[in-house]
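Starting off, we have a lone chain in the form predicted on its own, written out as structure tokens.
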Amino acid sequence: MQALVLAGGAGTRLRPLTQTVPKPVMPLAGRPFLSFMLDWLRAHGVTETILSCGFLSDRVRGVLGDIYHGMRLRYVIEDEPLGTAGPVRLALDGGFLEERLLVLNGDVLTDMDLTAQLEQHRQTGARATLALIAVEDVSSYGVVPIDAERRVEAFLEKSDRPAPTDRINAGAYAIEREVVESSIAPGRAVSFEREVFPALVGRGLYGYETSGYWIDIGTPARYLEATYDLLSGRPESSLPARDVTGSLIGAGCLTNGAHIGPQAVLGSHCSVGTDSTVERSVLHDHVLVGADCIVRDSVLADRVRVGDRARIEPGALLGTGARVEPGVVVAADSRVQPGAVVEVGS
């Protein structure tokens, strides 16, 4: 079986930690990202996964390789953005396309059946068969209302009018190779939601209702909640072994008389002084906290140093190699820029 994985985006919600590492493998509960997708990819017989990468397409390369855990890397470069279906009709016309294929956002941590899906797809003949979870809001989702025999009967993109079902499109697409080439124009960007899906209904689109673990990473409020969710063993994964407090603490860390947890990554070679606290925050790698700070639900990344006593608060996300001087308060949500340095009075 053969899966694409769009991870063309910018990851612009989650800048500055996207302005220098590519979201599909910023680390996530200290791996890359896109390693728990082919995890999953992999359990539900996918053999070959095709990677639509554009911003920093070399470095996902260079993480990834052409070969993860037995299964095939292939690479499609978005030269400028083609939405959601335009990298696809790029594979097919770089011949990479099979008869059928599984289509996933990437930027999705799930635990789904694919299986099943490709299950139904096949018994009932579709074109195309969408996953639908439902979600307690779908105000920053399209929903997608079907009828007794699985049919789509409208594709209905975020509105603010009340929605018909709480089932929203999860981001994973079983289609039809001629799908692709009758309904994608080549060269030019197509929205598979705005699109390729309206045009099918009545015409072999399916929806199959699953359910099970879904979230969208994309924002720093979901990407620490998906963090968290790792940590206490859901979605399953294959995470090194958590400490008392749920914290997972990386190769090299120096953490004596720290205070670490509950729910904290540390990365590899991280290091936090003595009598300071990292609660329910990541830490990506070379990371120096010094003496007597505070770090609460924020993200650091790579090469970050924080003087002694200062404060990270909240939400705040700090971009690699920023540095911020001793006793300085981040105040929560805070956004500072890869190298940039954080002042008293600033």
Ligand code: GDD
Second form
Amino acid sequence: MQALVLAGGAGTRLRPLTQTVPKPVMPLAGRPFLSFMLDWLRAHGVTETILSCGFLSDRVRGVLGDIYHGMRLRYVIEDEPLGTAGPVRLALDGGFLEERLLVLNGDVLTDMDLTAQLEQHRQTGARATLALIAVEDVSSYGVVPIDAERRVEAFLEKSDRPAPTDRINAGAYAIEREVVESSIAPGRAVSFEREVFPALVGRGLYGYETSGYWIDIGTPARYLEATYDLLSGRPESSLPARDVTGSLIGAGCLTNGAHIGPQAVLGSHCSVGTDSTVERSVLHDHVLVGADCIVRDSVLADRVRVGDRARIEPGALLGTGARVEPGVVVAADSRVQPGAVVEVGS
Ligand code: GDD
Ligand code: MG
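Next up, the form predicted together with the ligand. The previous block was the form predicted on its own.
Now the full complex is given, and it begins with the chain already shown.
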């Protein structure tokens, strides 16, 4: 089975973290995000994955390489962003596509049953089958009502109107190559959600209702939620054992005299000083936190430095190489640009 992962978005809602690291390979629980997705695809019989990249594509290839645990990885690089469907047409025109493929949004952490989705796709003779999952708040997703035969009745992308169902597009599609040939225009940006799927309603488009764990990691709150979930063991993953506080501490970290956890992730070679607390937070690699600091519910990217007695309040995102001077309080939900220096009063 072949899969294509859409991994070329700009990750706007995760800025400044995504200014230097593309969302698909951003560390999640200490591993490049896509490694979780590739494990899931492999478990459902995928042997080749095409990674569709644009924004910071070199970083994606540099992190994942050409073989992942026996799975072949191929790269299709866009010069200009082609939206969600345009990249699949580009892969077709490059001669990459087999008769049938899975297309995945590259920011979804899930354990849903792709094998069962493919089985339904075969049985109904669908041209495309969309995985659908129930969520409480549908407002940031594509809402997809289906009939009793599981035929899609409408595709309503991020609409303000009252939603007819709580089932949303989970970002996993089984698609026939013929649909890519006939329904996605070449050479321009095309959206599955706003063009291709609405036009396919009534013409072989089906929904597969799934359940299980599912989250889109594309906002700061959901990135942290996915982190806590992985630490607590749902979804299942091959992460190393967590410590007694439910935290994961990477290789070469120095944390003597510090309070790490609950639910913290430290990447490799981080240092946290005496009497400092880091809880429900994520430190990427080579992060230095001084003594007597408090870091709560925040994300600190690679090589961030936090001076003694500083406090990072919940919801803060600090970009790569940012520096917080001693004694500074970084307010809740702050966004600190890569390389910026936060001084007292700034
Ligand atoms: N290659 C490429 N080129 N990939 C892109 C581009 C592009 O121009 N634009 C977006 N992507 C990738 C993103 O990297 C992401 O993996 C995926 O396409 C979806 O884009 P998002 O920006 O994350 O979309 P969303 O989360 O707002 O909404 C989408 O996902 C929801 C489920 O998480 C839609 O598909 C919704 O219908 C869906 O409910
Ligand atoms: Mg998304």
